[in-house]
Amino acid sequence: MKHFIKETDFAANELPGLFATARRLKQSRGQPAAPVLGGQTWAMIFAKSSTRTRVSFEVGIHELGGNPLFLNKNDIQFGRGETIQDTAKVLSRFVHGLIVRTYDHEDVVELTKHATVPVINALTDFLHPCQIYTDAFTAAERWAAPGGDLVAALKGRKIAYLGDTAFNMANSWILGASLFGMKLSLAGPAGYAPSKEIQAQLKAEGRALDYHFTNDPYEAVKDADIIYTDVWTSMGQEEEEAQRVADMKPYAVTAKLFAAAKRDALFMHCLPAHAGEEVEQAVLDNPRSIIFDQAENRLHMQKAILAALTVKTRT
């Protein structure tokens, strides 16, 4: 049984097949499909609200023949009236998989230690692996030859990430770029540099600290194939918003900054975007902005992940 908690839970040699499955599922959507999750129920435990994550997983499970069971944090005793260990054991008796979107990454790790069904990380404050796989797939669609190896199309490409480089999306790109063979440059204020936790994760996996951090956004975007940013204040950080906006204003993706990257560079954002803060509206509207392709592809990539993790042992 396999879980998907971090980007490197799939080995590099598994990625071409996984990405090819996502492409096939995308191209064949609307046609009769094999009920990969036929007769299965997957529980979706959400401590953080969402648009794209919830809808894409619910629709994806349904399209694969399964039943999505949405559980708000207030619907169950997750980490409150019941231990995570007991929750994992109980839910494993009922459902065929767990999809968890929460704050503390260690809660998801704890679930994997006791669940007897696959667990998918749908976002924590430390990592967002479903988003990174989707983003890599979305960029590769633009670069790969028709029918070609999508993962191979990523190798050597440079991504520049701007803003809070100590939070989940930056952490995930640090792991993901290492896995995909991409170059990564991060730009942000000194107080938001890549964390000790992600550095420890790289070392634990025997991966080099192979990224560049700078306080100069123009240095980061030079020769970049992708310019990426995210909101400056995530759920749970609302009290810090004023300070964060002030600290990160120099790292906003303006049309001028976007133009300093490669002429054919792509703009990416995992959404929702706050136009006028981390990115100008003109960049969001640029023809090379592929933010809505990213949003759509959450469905197809997550269906591929679900299919890869499915355990067909219970009726």
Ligand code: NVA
Contents of the next structure:
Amino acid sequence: MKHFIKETDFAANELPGLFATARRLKQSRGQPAAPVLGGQTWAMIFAKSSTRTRVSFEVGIHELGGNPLFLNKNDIQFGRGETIQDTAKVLSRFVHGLIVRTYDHEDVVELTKHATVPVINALTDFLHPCQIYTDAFTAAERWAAPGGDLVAALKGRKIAYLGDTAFNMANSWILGASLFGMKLSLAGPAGYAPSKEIQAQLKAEGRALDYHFTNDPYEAVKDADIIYTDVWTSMGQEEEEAQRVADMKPYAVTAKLFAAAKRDALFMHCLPAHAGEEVEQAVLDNPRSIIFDQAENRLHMQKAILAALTVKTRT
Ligand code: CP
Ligand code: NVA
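Same protein, different condition: the form predicted on its own was shown, now please give the form predicted in complex with this ligand.
Let's see the whole complex now, leading with the same chain.
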């Protein structure tokens, strides 16, 4: 049983095929397609808000011939204290896969221990792997030769990640850059250095701690191919907002900072964005901003992931 709860759940040698499938699904969208999830229902348990993830999964499952079943955590007994173990066992009797967005990553790990169907991480406080695969695909679309190997096009490219370097998106890029063979510089305030947990994850996987962390945003963006940022106040951190905005102000992606990267550097953001906070509107609107391609590609990449994980065990 294969799950996708962290970037490294697909091996490096599986990635070219996965990305090629996403490209094929994108190019053939709207044409008659094999019902890869025909007769299946996939449950989507969400404990946090979502626009892109929810809609791209619901549309994607439908387009693959399956049925998405959206479950707000508070509407099911899980939200009233039914255990993760029992929830996993019960839902596994009904559905063909579980897609989960929640706070504590360990809850998703726990689900995988008891579910007998594939589990996909749709964002935790620790990681957002569906987003990173999509982002890598979106950049590679710009760099690969037509029909060429998308994953190979990422190798050696440099990404500069600015702002909150201690939460899910930064963690996911730390794992993702290692997997894709990219160079990663993170720039954030001293109190937000990459966490012990992500360092422990790298070590547990035998991966080098080869990212670079600096407090100087200009040092990070030098020679970068991608400038990436995320909101400064993530879901669940609302009470810390004033402090976070004050701490992260020097790391805002301004037009001046963007101009200090490579001349053809791309700007990326997982969205939602707060213009005027972590990024200037002019950067969001720059022709080298590919934020809406990222958003669209969630659909194509997640369809490829669903197709790779599905097990034809039940009709
Ligand atoms: N980027 C992303 O995951 O967006 P949503 O929170 O809208 O799903
Ligand atoms: N870091 C953000 C990402 C949203 C897609 C959050 O967790 O709220």
